[in-house]
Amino acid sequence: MTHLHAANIAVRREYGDKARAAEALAIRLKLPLIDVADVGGATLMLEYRDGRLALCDYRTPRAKPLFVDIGARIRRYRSLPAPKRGPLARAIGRRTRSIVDATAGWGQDLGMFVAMGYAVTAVERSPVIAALLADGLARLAVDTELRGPIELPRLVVADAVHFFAGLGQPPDCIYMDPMFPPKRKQSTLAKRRLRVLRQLVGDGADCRQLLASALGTARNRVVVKRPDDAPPVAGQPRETYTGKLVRYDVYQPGRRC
């Protein structure tokens, strides 16, 4: 799998008590610290508003910044641990503890995975968008809310291959959500969050060799999330289990695929 990294990118330089941040957050990104008056040749800015690390699209001014919001996924659930319902639960299985999700993305999953009470690793080949989760567990981590009732996940940030080949204890179940095109019924935001991840990390067509990897170091199953009019990543699923735009393809670890 490649390790992809945009060019046009840049941190905002910050002021007052961002400002360290920002330049720390500008040397481990390896990413240029400018103003936004001299925005140059980026596109994206990384930048810290309302106490959030956002990525700022300075393409299209009326965009909203997008951030990483794990708590708000949460809060969508009345009690907790959320109860193991619907076709993602069924599909990561009652005998599940522990997940890899090996596309953490905008961590849109891996909230409900936290929700529902499960130990989650969090796997992110692309820096930015690690930076962006690292920000959205932190603000996770100080929520007094909802920090009693839950366990944080772990983020690596990895190719997920690479993160595999050196894992000593297996996790129960690996959890990949591959690049996929938008569908028609998604919000404009929703769109914009997946046009931003295709261009940091790829276009997913590299999901067979991670499919193959996660199959050689799950316990018990893995589980890829598809469209539900898309054709499997590779082979026949043991189970599949069908929501309203997705559905979920359970593979047996051991297969050759």
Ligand SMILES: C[S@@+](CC[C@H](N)C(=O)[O-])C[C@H]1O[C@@H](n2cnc3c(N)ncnc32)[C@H](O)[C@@H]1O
Given for the second form:
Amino acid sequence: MTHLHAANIAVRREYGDKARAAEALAIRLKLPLIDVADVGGATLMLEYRDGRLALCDYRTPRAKPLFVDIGARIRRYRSLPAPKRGPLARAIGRRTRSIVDATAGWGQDLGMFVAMGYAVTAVERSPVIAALLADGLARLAVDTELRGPIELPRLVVADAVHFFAGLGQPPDCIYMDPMFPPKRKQSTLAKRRLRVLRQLVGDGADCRQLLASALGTARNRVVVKRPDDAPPVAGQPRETYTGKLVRYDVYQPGRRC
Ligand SMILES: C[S@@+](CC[C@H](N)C(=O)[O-])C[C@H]1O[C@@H](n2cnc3c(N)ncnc32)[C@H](O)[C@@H]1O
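Switching conditions: you have the form predicted alone, so give me the form predicted together with this ligand.
Below is the entire complex, every chain and molecule, led by the chain shown above.
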């Protein structure tokens, strides 16, 4: 399955101040631009809702639109930079300053890295998800409350394996969160985010290749997020940190796995 547009997706034609933006988006992503009355075969629609780019699932009309909200993640912390505590921060390591989030997705882990004050590059290969991320980052950039205390991440729209191949300065840490089956205990919203992602980008069957490439690139460590009951992506991690529903497997660069 291609990671480009696996699902049947279109951009909704807008008539207000977002008319140009919607047209440009449809051209850039090579997606049809349609009126909402002509939804037809499109099951997913990119559309502007309250000034935010959102992904709407037209098969379940009552489902809330999905959008990237990095600011909401950051606001969960009482102070910024947020304390580097808990299994994720321990997996990332005390000496880490720079992180490449190789699978940025909905930007939720990215928000935690930004809140904790790391210098982050976010990589996402699905152009649709990357457009949602870019919109979320643009809103973060004009968030007067947050833009002082945080460092804005850089977004790269590419396959991380290709991005690593052209990278000059290696990051201290590479983080990856490949697709995995929804967990029973996850919230409904988390399950929907995963279901829609799977429709768009497939099931992450190439994550071993991504791990191998990350191990040949990172300076200090590669961290892989896994469901707590799933086997490691490959080999034996050097360390493992367990959270509520997930664990973080830490690998040492330069080692084959
Ligand atoms: C499970 S989601 C990540 C969710 C993310 N950690 C979050 O907190 O929202 C996996 C994402 O990684 C992207 N992805 C998978 N393999 C990739 C690769 N080799 N390069 C770039 N992006 C990749 C997929 O397109 C998908 O958006």
